[in-house]
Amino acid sequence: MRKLTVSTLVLALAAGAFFGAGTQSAQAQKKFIAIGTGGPTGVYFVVGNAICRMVHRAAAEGRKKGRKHGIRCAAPSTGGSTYNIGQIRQGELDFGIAQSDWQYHAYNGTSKFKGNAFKKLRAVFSVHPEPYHIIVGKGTGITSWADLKGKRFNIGNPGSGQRGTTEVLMAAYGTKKSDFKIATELTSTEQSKALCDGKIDAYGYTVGVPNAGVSIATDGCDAKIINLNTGVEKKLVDENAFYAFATIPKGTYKTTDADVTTFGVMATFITSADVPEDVVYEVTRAVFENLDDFRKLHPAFRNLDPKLMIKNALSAPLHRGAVKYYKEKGWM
């Protein structure tokens, strides 16, 4: 929190500075943002520091021609789904990147979320497909979930999105942590290193392809991503709308020989109803009217639609900001 808190006070300092020579008046009405992503070599954290682009540039300080919001936005790292939620909510930031199981979760007060429902939470739009990976080390002879019995296997940080999910798949397979050799919790930054570096046998993922920090083990160190497509996750998907089946195409990474079959969320972009209207229609405007050069800032977002943006994957009541927007574009 205290990191977040900071890092808000230093960038509304520097742009205080930055703008000195403006009047008072000018200054109260610049408005500054914060967003929670995740790891710095995520997708996450691409994805909130491109919205700030977005929203910088509509600004268009300095030009005759923009928006003239006022609107700053940071995009720090943060721990990712959870943890941008709890922070969302208790004011910390004001937007947050989450994968759409625990945007549902969050909303209807299931999993870890039970009997402590967010009702303020609420979606804005969903980014791009998130499937689960496990990556495992060369030599490990790891091809199955089964096969992680006994392995030192990195379950994620807790409040990351990855952590997450490798417990809703440790619940339904039955595996317990004492199952595995070493259950570590390294962040993605961390984990890929610590598998080239032989600390750990493998590790999930979840997170838009291609990645970078995926490759750093795959390319890296001839680690390969296995097959997740048994009747376990078969009933994942069956039983729960929020997930889906996922294919990695053959080529993505080095060791990608074959198409690789695995279950996967969405990457949604989330706010709460205390945010303001005017504030998150600025922020979805931004995003929406630079869409062609949003989609040019990472592989993963190549495809984006909006139409299917604004309903795919979400499951809290829409912000009325983005509603004001989506209306005016005529898709509502």
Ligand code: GLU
Given for the second form:
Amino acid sequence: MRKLTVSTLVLALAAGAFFGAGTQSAQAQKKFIAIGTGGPTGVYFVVGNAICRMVHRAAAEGRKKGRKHGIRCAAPSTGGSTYNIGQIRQGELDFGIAQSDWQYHAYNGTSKFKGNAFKKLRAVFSVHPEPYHIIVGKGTGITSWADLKGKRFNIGNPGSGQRGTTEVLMAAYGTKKSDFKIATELTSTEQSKALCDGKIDAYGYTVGVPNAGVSIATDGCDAKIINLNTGVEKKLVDENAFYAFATIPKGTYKTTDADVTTFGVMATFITSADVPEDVVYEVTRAVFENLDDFRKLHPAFRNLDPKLMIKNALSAPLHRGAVKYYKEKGWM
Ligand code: GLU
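Next, give the form predicted in complex with this ligand, keeping in mind that what was shown is the form predicted alone.
Every component of the complex follows; first up is the chain already shown.
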């Protein structure tokens, strides 16, 4: 047995050397992949780690059945959507989670990505909806975007999806940074604590519902999520396919005493055309073969439907490894 394993390995290595950069099956041997997520109290971190869990489960089951993929996976916390897109482009991350608006802009070279399109960006599937939240501290009296004027507002860390979406909203409302008393750049993990400590009055956050970060502020110190449903948001939704109106249902958090209407995006799972087909195929397969378990890992995943996940909110082309799996399943 031992001899067979060694000679198989030698053959695989020889094939890899012969075909230059390595055949795809050779590359799948002991491949380490990294998935970029978001802050540790957000939903991306759960998505990334749930995907790694499925990949490792598929590996363990495969070992028993002689179907090995050799992929080991890690999903570290990162700065968020645009950070992930940038690191995938550099080849530092293999996969990442990104808001559908930033996937669109990165692929098409628009907005923040003007003159800097990432044409090798590839979509794998979409995940959960992410409403854009404005969360306001108790006693601040803020009930609308206009009330943020003269207040201490967290616009988010550079690299986060909410930072970009907040800037889009600021432009749509004609709000400048100097209109706030201070515009802070705290991360998603820091912002709820800062709100509860009275260091900021409000923050903007694009995130799945419910999540631990928001509940620290709502359930922890009576912060509230306000409506964003004026003509400004309506225009954004009407003009951009990647935005839609969203509802954060009454009862989601302790202070959600009525449905909140806002606009939002979808979280999407992305990669680069440079990531080998078999790696993307195996990761995609691991997720969809275990979708029932995936759904149970977070309330935001409860309604995941494969038919929608492979087409909704995706603007970059699907990666060929994902297409291979979707065709096998007869979904395409
Ligand atoms: N939408 C956020 C971002 O793009 C991350 C949300 C989360 O961590 O769940 O940065």
